[in-house]
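We begin with a single chain expressed as structure tokens, specifically the form predicted on its own.
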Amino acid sequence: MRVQCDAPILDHQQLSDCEFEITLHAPEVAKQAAPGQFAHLLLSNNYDPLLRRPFSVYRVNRDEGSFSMVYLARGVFTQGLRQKRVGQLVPIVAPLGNRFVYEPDDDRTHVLVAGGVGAPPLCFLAREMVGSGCGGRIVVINGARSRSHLIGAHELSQMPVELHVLTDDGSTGCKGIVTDVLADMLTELNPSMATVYACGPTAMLRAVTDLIVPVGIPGQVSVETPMPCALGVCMGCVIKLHHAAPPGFIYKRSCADGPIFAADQIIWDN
């Protein structure tokens, strides 16, 4: 059940040249997050600027009543946001939207692919995944532009995972994206032992089902589209399904539905 309060900011602190974490006391958020969901936030009160913006759930922490989110601050709200001081208070609603489903398989294989701010949910997902003792083999493939957007590469580094880092410009791990190391790992999973998860840029998630699909790797992938309402009211995320009846599609919406879909349901518009 999502929660509409002023949160608390417990923790403010940047990890990097643009990396930020911001933590935030809200106990019935931290009880229900899972990962995959995020958070609405509006800058403040005021309505300036008018519209919230969603944010994934990159931690949580039950006991203390707490989550977090990481962002770059690159934007007018994103910049706003950084001026945030502890103690202050940022509106919120959350959690919302649908999580990464996964089975604890001793013989399967997860493939984490996350792009950019694509990150912290799927860093959210490998620390369950770990701290829930899942077995098989856990596969992180984070890539970013550069190194200054590059997210959660420390966290992932200390987690017991087989991870890839890249970057395009190849300014910190391999030089190259996402889409390499996932294309060279095909060879060896076996479509009923292996899932993928996915979030990112949407070219990224497209060049990632476009691998998968026709292979018959099964997917989950969280897509990124505009949430004015983030409440399912606006029809402003709206995202494109196969569908049996005619027309031989259907919309749903991001925020309310997703926005986590299945990897070989979704239509990428050209």
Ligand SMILES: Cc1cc2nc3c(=O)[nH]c(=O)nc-3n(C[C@H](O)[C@H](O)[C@H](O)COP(=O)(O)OP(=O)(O)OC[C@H]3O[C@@H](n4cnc5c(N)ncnc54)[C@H](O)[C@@H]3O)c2cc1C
Second form
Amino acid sequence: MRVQCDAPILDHQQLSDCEFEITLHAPEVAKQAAPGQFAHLLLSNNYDPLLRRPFSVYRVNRDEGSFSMVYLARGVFTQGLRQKRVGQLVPIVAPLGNRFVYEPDDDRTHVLVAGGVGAPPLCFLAREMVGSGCGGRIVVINGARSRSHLIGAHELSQMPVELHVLTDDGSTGCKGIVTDVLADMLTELNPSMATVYACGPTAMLRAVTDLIVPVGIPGQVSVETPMPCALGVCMGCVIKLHHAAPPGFIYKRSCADGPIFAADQIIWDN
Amino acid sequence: MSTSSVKLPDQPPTASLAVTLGRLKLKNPVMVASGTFGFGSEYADLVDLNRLGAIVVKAVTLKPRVGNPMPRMVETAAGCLNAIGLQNPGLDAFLTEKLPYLRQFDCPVIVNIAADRAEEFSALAERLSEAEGVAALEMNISCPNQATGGIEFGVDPKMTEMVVKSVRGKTDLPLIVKLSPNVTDITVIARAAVSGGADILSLVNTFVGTAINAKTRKFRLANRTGGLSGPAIKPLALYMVWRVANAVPVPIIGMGGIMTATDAIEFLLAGAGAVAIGTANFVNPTASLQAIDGIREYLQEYGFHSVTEIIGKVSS
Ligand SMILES: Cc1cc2nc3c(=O)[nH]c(=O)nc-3n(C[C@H](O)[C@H](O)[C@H](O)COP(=O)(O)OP(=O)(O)OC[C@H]3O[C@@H](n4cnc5c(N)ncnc54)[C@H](O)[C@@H]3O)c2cc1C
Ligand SMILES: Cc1cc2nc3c(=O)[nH]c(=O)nc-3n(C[C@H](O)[C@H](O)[C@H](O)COP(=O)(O)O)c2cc1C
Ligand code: FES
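Now that the form predicted on its own has been shown, please provide the structure of the form predicted in complex with the named molecule.
Every component of the complex follows; first up is the chain already shown.
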């Protein structure tokens, strides 16, 4: 069940030039949160900015009753968030949204495609898959603009997963983009025995679905839209999905029906 | 140990929050505004719906509406613009799926209705009047009227009176008419709505606005324009409530940028008999409950016995 509370900051670390990990004490959230779910954070009570922002759960520590998120300080909200100190309270509503699902199966290949600040929920997923002994082959393709924008690569490199690291500028890993690696892998994947999980910028998600849907590989795609309420009431976060009845599509709420949708259901508009 | 014989220190009796808007009786003056609280179920694990003065549901149209393309909402300074396009499941789904759920709560359900033809408004009113568990209807007259090529019903006094009259003839339920603020003189439209048969007026709906991205040189909303809500509109809304309250004899439901109990109290002082919390529900899901508690504390603090004692009591 969702909770609304003011969660104290237990830890706030700078990971790179503009990336931060913030850890909050919220036992109910730590207990329930699953990979792909998010928290809705409020920065301040003085309406600047007015609305909450969603951030994916990156790590949970059930013993400590805490969970963390990783964010890129880029705009008004995240620049404000980085000013917060340990001990201060952050109003949250969490956990929200649906989760990535996987079948434990020794013969299955799981391909996790993470772009930039889309990596946190997939790191959480990889950690859970490995920890639960789900079996099969786990491939993680982790890409970012540059070395300082890469999230989770160090931890992933210590896990029993096949890791591909890419940066646009080649500052670490291979120079290139995540879909280059995915495209190369496609021929070796058996569509009925593979699943792709993706989170990242919309252009990347679109490129991933363009690769996997035509060959019939199922995908779970975590979309990013503005989320004014994240409670399922404002209809300001919708995503267009295929629908049998006229007019041939339906708008679903990414906060309450998502943020994870089946790749073959999504209609990407220009 | 029994405490019944112990004399408690002097404490004022709990102030009454009950209000009466014509035939509509509410246990407190705080409702939640249409479009910001879904159909109630979305909030039920965070908010005790039994505590609310009333729930005004998302606009219901005769047929389902898919809504506008994205982006539909953008944040602006202390506010947000929305162009949702009335996405809703339609009247049939409302009656079979949403209303039965709401009936289980001890909270009046007000159904916000929207249409682009007067006949559709009448049909909605007729069918909702037969349904069990509807406390009142709220007409959203900020909708484009197809018969006039898309001019909003609510910007013209003649159209307002005509469309209200057509609904009045079809329902015995208390009829709330929700006014658009996008007019030169809102009191003219308010009087027209009352002449048409409105029992109660609610105001304001959102202010038409737009937002442009200088970098891309594009409108930020796919629909180009949207309705502004949130704290940014509060002074404008408060002014309109005060003017309308002094222009018509019917009760007023005030809204527009109410975030806190103090904001709500200001609307009551301006002449609103009740208030509705809108965008604040997004920022703080329990804003409505905090407003109820805050109003009660205010009444105790200043020694009022009933919230009705402060309605319209602003002075220079
Ligand atoms: C389900 C979900 C999970 C998310 N998880 C994370 C996360 O783990 N870490 C993280 O850093 N961010 C995450 N985000 C994005 C985050 O919510 C904020 O939008 C982002 O941090 C920018 O906020 P800001 O106020 O700092 O920037 P702003 O000042 O709001 O904007 C900076 C720039 O980004 C654009 N922008 C803002 N919000 C959005 C949006 N939602 N979609 C597209 N463009 C936008 C603005 O137009 C502007 O150009 C997530 C979003 C969603 C929907
Ligand atoms: C996302 C959103 C959807 C809305 N939908 C409706 C609606 O369906 N019918 C209606 O009459 N008003 C609708 N409104 C207007 C609100 O009920 C309210 O009149 C307005 O937002 C001003 O109050 P606020 O500033 O407290 O939000 C909507 C407002 C928002 C923000
Ligand atoms: S963010 Fe409001 S419905 Fe999804």
